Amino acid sequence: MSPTERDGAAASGDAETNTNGADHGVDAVTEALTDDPDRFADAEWAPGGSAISGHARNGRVAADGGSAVSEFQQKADVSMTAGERRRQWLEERVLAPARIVWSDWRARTGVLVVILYLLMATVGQMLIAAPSPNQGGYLVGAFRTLEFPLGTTASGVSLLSQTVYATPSMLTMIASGAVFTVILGTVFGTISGYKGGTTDSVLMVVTDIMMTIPGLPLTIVLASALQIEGNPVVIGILITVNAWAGLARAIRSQVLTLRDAEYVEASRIMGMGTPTIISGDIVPNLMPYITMNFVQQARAVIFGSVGLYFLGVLPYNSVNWGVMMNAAVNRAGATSSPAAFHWLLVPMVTIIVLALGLTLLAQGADRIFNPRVRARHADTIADDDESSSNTTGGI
């Protein structure tokens, strides 16, 4: 037989080959499929031998080679208590998030700051006596005795009783005023970019109109109109009253470029309603965002309630701050009596030491929404990293 010869028998002996393997393959699959199709829906069915591929032949994961398990079966290996539980989620919701404010100065200074004024609104009504006519001399300058360190005013009330005795009423205003925005421009936000069509268009229609109304004259106005006899809480509330909608519009194009993530498609196919996906999915990614517009809502109230009690325009049933500066210039003229100076400088600092520590809790605070940073802040996950590490050799 000549090479060509032979060239020609092996080649034709490779064709049989194939073909006598792809008639096998074939026959094969078509005894999988025909021998005992209720296999596939039989929860009992044992698959045999050991699928090499990871699958049993019924479609069901493999694990180690051997038994069938579905992959909606699997259970982890390790279980935690009740208490492990509690102790994990103290460790990442209260904890963490502490040491993460504490690690940085101006989280650290900004907490300090808050939780001296608010000792201030508590605690200190109980130390230091109300404010009243006649308590020490008239304009006492600041630091010069002990019993009034921030002087007194023209008729001899202390300032230090009257800045500790109109804290609480700035603090609940503050307060309503922050969360009222924040919780509109939120809710309205975040449904308008997540559902879209109708809805979108209805609700940005409600938020453009409220956006071209001037916040000053409807504050004013309704101030006036209604009857509100000093309450902080409707007074916070009044002057932002259409501040929410500038914040609306701002997190619906942050929801924009959310509502296609892949996290939030999966909660979608699973099921999730919308408040659900909102909740869990979109909001936890807008906490920096919205956390740095608390604060600045917090801040526009106080300047702005200061500004109107300065001006009278608010009523007002207790000591302000504004009011005590409206005092200062208008019944001692603060603005050209350095006699009279500190009556007007005592209510300013309160208020930019104030200002100030918000905007840095601010700051700092944007950290604790770093998934990152707050996972590293956690023992409990740190002691999972180090004996996983432990585990693969550091590998």
The other form holds:
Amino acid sequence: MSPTERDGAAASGDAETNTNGADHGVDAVTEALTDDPDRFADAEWAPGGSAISGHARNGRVAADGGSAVSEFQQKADVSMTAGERRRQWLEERVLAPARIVWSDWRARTGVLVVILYLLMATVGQMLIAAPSPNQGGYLVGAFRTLEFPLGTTASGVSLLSQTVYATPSMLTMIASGAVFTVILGTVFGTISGYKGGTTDSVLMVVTDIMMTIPGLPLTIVLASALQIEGNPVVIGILITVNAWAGLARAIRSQVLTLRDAEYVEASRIMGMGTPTIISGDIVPNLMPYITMNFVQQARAVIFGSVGLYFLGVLPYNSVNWGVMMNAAVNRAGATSSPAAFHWLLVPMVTIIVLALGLTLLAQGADRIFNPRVRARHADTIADDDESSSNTTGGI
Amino acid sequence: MVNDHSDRERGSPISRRRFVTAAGAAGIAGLAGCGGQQAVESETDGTGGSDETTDTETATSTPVEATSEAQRKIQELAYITNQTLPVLPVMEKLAQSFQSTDDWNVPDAGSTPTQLYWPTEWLPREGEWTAEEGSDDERLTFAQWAVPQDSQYNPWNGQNFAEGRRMLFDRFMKFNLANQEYSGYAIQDWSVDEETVTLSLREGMTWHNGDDVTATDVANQVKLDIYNGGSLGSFVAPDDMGAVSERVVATDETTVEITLAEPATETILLAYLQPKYLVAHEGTYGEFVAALDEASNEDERAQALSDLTNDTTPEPVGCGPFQFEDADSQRTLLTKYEDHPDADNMNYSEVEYLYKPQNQGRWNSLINNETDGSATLFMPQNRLNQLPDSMQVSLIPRHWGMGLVFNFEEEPVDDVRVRKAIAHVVNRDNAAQNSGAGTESKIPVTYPSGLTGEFNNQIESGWLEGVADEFDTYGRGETQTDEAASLLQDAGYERQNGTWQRDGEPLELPIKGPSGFSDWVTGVETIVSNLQDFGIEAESVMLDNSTYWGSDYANGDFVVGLQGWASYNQSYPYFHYDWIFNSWDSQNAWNLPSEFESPVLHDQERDGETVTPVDLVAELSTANE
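Alternative state: the form predicted in complex with the partner chain, after the form predicted on its own:
Then the entire complex follows, led off by the chain already shown.
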């Protein structure tokens, strides 16, 4: 399927809103149903904005009336070159979301924060010397010297350097945990919701079992039983080891409302395989929800890992924000020692800022995936484009 | 007996490790929350507690004639350790001890009377810790690690050490750190004569229920300790536990005779006897002693022993200056027992132990004057600065400290050249300094040789007098890269792009340790940093305490591990070498070979470079002093 079509399918869940946004007034559901790349050609005769109720195919047949030419034989008035398609894809997929993000202060802040941490994990390592004992004096306070802007630990390690060098493994851990949850939750949820029957029962039994196991104790037990030795990817997965179950449940119920949608049924009738339908028709509709969950899980991994590192139950082989906090409290009693408080505060603020950034990003993601907002921004793009080039607008 | 750490290690290490594992989530959090020293201490809490008590009066080295057989053997063992490095001693520990001078009369910090390992136990008994006149403080307050109402008063039940035991029961003897002399306490007098040890009981002692303390109680104590796997067993009945009942006998009301299987060194016997608490009240433990004495085979004995180790005594009958009053979830309360011979030395009527399971809680309690002192606790400099002026701090030698242990079944550390290179690279000064968090409580080891006593120079001018020059220091306060490089080149490694490699494989050195021992973790950070700077791919892998001790360490699943390098309980070198070469840990976790190749220091002691250190250790136990 071309991007255009896919988008039609994706947006069709919100057919009402899209109808208003579409220049040619073609009902999105109809577009999806026809699965016809040349559907714009029908614009003149298509029943403007008519809602199709009941069985989709019946509705279409009724709308076609006595037309002599089958839709399947129609050709496009306008053809797009590969370059134009690429540009259109870029407009829709990158620039429009980017503009939405930029127009919203929450999303903008979230993105900036995440970019900042990514830079810390990459460029930061090149700019700042690796942490090592006796870099500076013992327990130098924060903002006292230029050499150690965030101060030092009780063994003279620069806190800035520790914070920066902990970033890559933390981000890896966060990403691995979030990806693990989202993929497993989506796979279980969509398959189980779409297939139904025995598959559904079996998958949901597994899901329910996972859901009933208390996550934190399970993580602690697994962390000590497995030979993980501080690998951040494995720890990220461990922390979210059963968090996917809740997501799977939620996604399943969403899929149940989508599986009987007309365009899904159409794909089914056309003989498309389950994976194609799930990935082409169902998952795109769930993307907002999934993305929101990805960010939420990322936050959960930060809090979970930092908490467990702080308690000292996770193995580690490199510096890490939770371990920094643990060290501050256990080695220097930072909670009630003014001299060592910065040691606790620096990793804490680092974590809070990242968590805040991710939260804002999640709110921003909501806007990106909200078709109404996107449509407005896409319109803007289209208007601009129409004046300068001949590209087809309307999406 | 439970008291000897190294011996119990050999006997049933797993049960001890298991306990740590079984401590479960609560234990994990508890241990993990502890700062370094405390974690060390609290770990031993779970193991039977008497661990801590034993090292109570550790000795500084006894000046020994340089020509004596014992000293020669000690020097030889030290030399073997120094040249083959079965462990790398990094630092020695001093314990910080706290006494409040607010409302209390205590000896000055650092004065001789405070140089007891457990000042909170001895100072009150000796009349050195009394309430100030006019003070209305009727109660001496300390802290304890375990939940008071779950704490154990049965010393053979190795769980939840009840801090109150220190005041409830009297020890066999006192040991003076200043002059390294034993003096009588519950055992007033003793004699060691060839194969017989005679113990005479102090007069006028009674149990808190009114019974007289008799020699039978003392014999019970010695017997139960031996039945439970204590070290004296290897001197009294090395082959047959069935002989114990005949060899440990109360000959009259106040005399106990112990018959040895063969003559043994008095220093070693006393080191085992001195720290024992007299707990085995005939009325409470008599049945267990009878069952063990009468057991006709191993199975019956094992059954009787498990009855003993599973027994709990919620209301202990003690013989010390304070008796049990009650224990709830937050504190243990003891009241004065007026009939104790030393009762007049204490002008207050109660002692309480507050439940403080974490270092930070104890630090705060001392800072806020909530507790009146602490026997031993690690407190970093920034918290020490917050102490009120009335709280004084003394440093007490510990004869123990963090070291690197090597797994001899793992490359590359099975090669002595690699171990030596590591020793050259590690800057022990920095490691000890960082580990001490600004305090003077960690002392770098000058001669990695298995001898303790760094704090008062007893190694160089005591144990190693005349031969210290032969020993390699491996650069205590510097990174000796040239020596390390030539050793590694000799072992087939080459330095390429700043990394040591052999056959294209980098020299990797993962160091595993318990994350809850935070002072150790700090030390290791320094060590890893030294090694990395030199081009060895070292990394520290810190595991949850129970995982490390219970699984990775106990199963020998490490290349380099962290462990105390000396005997936890004793200071006499025999005990350290017994720990290094002959303990359960060294044979099962470190997989030490029985034979080592080492240059010879004293020709009299051995011929040829091949040596079996375990034999030398055994000879030392009976060598003439």
